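Next up: a single chain in structure tokens, the form predicted alone.
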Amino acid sequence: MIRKNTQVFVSGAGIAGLTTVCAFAQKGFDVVCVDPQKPITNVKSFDADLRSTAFLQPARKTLQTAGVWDCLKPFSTPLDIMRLADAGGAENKIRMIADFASLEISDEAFAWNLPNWLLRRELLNYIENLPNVTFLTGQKTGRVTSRISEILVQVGEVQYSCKLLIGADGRNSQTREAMGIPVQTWRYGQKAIAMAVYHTLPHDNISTEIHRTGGPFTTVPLPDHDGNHMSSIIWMETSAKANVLFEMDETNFNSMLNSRSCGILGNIRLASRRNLWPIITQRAKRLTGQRYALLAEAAHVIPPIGAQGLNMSLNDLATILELTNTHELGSVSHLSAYEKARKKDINFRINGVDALNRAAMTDNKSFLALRLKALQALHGFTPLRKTLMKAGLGA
């Protein structure tokens, strides 16, 4: 057995894992990152991640701390307005629009949107030039042995001794299981379809969530391409309906897209393949073990509403990284402070997004009317509207 030393070991090379690598390396730590699969960085690859991520203002600060924002900024599209639209009436048309404009609370955009496959490409390009990073793909994080002074992680014939193991290996985290951390999971009987689309009307840097029975239909601006306006769409529906939509031929699916979008972007047509995945909420019972911390979807999974998912993950990263200023890396005090700092915010956002998703799914007529009145009240009262916007950004 070959033994090697590092300071931070990151299991998982998704967007959160790669950003974690950049952030810790930028701060001067030696980092090893392992993932069984090589990240897909070409949109034309069959398994490419066709979703996009809107980085809210605090998340952008984390990307700046990690040193990668300058690489990502040229590809980003600012989101100046978050629009909620209620289409829960008898007809498939919008009954009310509530705009939440970033200029009410800030002189910057709410968020900046980037395609996930491109994020992986740019993060990997950045990592290649970091001398204190060892990046290993096609290999698994093996046996983990935790001790007071170190944690040992086996990768093939090599055993790494490190001060902190970070589990950023997704909702089915193997390192979380190895550390004996249980999860609570609840399901909605719901799936999401993600895709990129062309459309005839400009998006004007507005991200829109259209609420109707089955779940939200969310459009997120992308840069124009070859003279065509483009957006990323996540369409949440009951599992049975989502399966039918996913199997439709392109002509029929485009017709359904145009009906569900209520014409907000003009005529819409597919610009990519469709991705389909089940919607769940999941929460780890705790975030830490001895010399071990959970980040991102290994710690929490929520429905894709309000751009909260990956932004929660980067809040995890920002917190655990900042705490290295006052605590020894991976120590009991470091990880206890991380657990304490993140628990309340994670629970708040999990419960909030869960409630919003259940409200969006309902087909109860009385509740649909109540949802409309609630949206009118929340948007109409300026101090509350500003408070909600600040809460969405993480305040």
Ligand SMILES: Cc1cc2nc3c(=O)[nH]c(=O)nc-3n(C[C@H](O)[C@H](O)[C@H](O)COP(=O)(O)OP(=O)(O)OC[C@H]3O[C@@H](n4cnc5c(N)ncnc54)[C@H](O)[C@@H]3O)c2cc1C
The other form holds:
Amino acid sequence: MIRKNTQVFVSGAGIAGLTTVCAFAQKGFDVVCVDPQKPITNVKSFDADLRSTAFLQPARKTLQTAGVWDCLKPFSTPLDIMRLADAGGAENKIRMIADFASLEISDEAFAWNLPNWLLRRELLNYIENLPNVTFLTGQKTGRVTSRISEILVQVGEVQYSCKLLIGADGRNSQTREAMGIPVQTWRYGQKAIAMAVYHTLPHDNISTEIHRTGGPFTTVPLPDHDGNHMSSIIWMETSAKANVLFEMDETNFNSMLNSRSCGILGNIRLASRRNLWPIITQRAKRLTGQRYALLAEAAHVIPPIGAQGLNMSLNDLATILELTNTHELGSVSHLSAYEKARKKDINFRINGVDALNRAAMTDNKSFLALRLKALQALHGFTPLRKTLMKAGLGA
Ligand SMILES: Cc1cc2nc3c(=O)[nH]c(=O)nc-3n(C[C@H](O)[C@H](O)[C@H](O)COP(=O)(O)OP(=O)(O)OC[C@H]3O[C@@H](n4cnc5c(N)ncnc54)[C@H](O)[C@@H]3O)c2cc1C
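I have the form predicted alone already, so could you send the form predicted in complex with the named molecule?
Let's see the whole complex now, leading with the same chain.
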């Protein structure tokens, strides 16, 4: 067995893992990152991640700290208005629109949207030029042995002695399992179809969530492409309906898309394949172990509503990184401060998004009427509207 030393070991090179690598390396730490899969950076590849991520203002700040925002910015589309549209009446028509404009609370956009495959490409390019990073793909994080002063992580024939192991290895995290941290999981019998679409009307930098039944239908602006307006779409439905939609031929699917979008973007047609994602909520019972910290989907999974998922993950990253200013890396005090700092926000967002998702799924007529009234009341009262917008951003 060959033995090597590093300060930080990141298990998993999803978007959260890649950003974590950049941020710790930028701060001067030696970092090793391992993922069995090479990140897919070509949109045409069959396994490409066709989702997009809207980075809210605090997440943008974390990307700046990590040194990667300048590479990402040219590809991003600002979101100036978050629009909630209720289409829960008897006809598939929008009966109320509530706009939440970033200008009401800030002089900047709410968020900046980027396709996930492109994020991976840019983050990977950036990492290739970082001298203090060892990036290994095609191998996985193996046996983990934790001690007071170090954590030993096995990768093939090499054993790394590290000060901190970060588990960013996704919702089925193997490092979390190795550290004996249990999870609670809620299932909704719901799936999301993710895709990019072309449309005839401009999006005007507005992201719209249309609520009817089965879950929200969300449009998120992308840059124009080949003279076509473009957006990414997350369409949440009960699993049975989502499976049918996913299998449907393109012509019929386009016609369903046009009906569900209620014409807000004019005529819509697919611009990519479709990806299908099961929707769950999941929470790790603890965020830390000896010399070990969980972040991102390894720690929490939520339904894709209000662009909270990866944004919450970048809040994890910002917190654990900032705490290295005042605590020794990976020490008991560092990790207990991280656990304490993140718990409340994570629970707040998990519970909030869970409630929003249940309200968006319902097909109960009385509840649909109540949902409309609640939206009218929340939006109509300016101080509450501003508080909601700030809470959505993480304040
Ligand atoms: C449909 C949909 C839309 C979404 N939209 C948004 C949005 O607009 N805004 C937002 O903020 N969030 C959004 N999210 C959430 C966001 O996409 C996820 O939070 C994020 O992609 C998860 O990133 P991750 O890096 O934690 O996990 P993953 O992307 O799952 O990465 C985990 C990595 O760990 C690796 N791995 C697994 N096992 C091992 C091992 N033993 N050793 C080493 N590596 C291992 C895997 O290969 C993988 O590369 C959305 C989610 C869904 C489902």
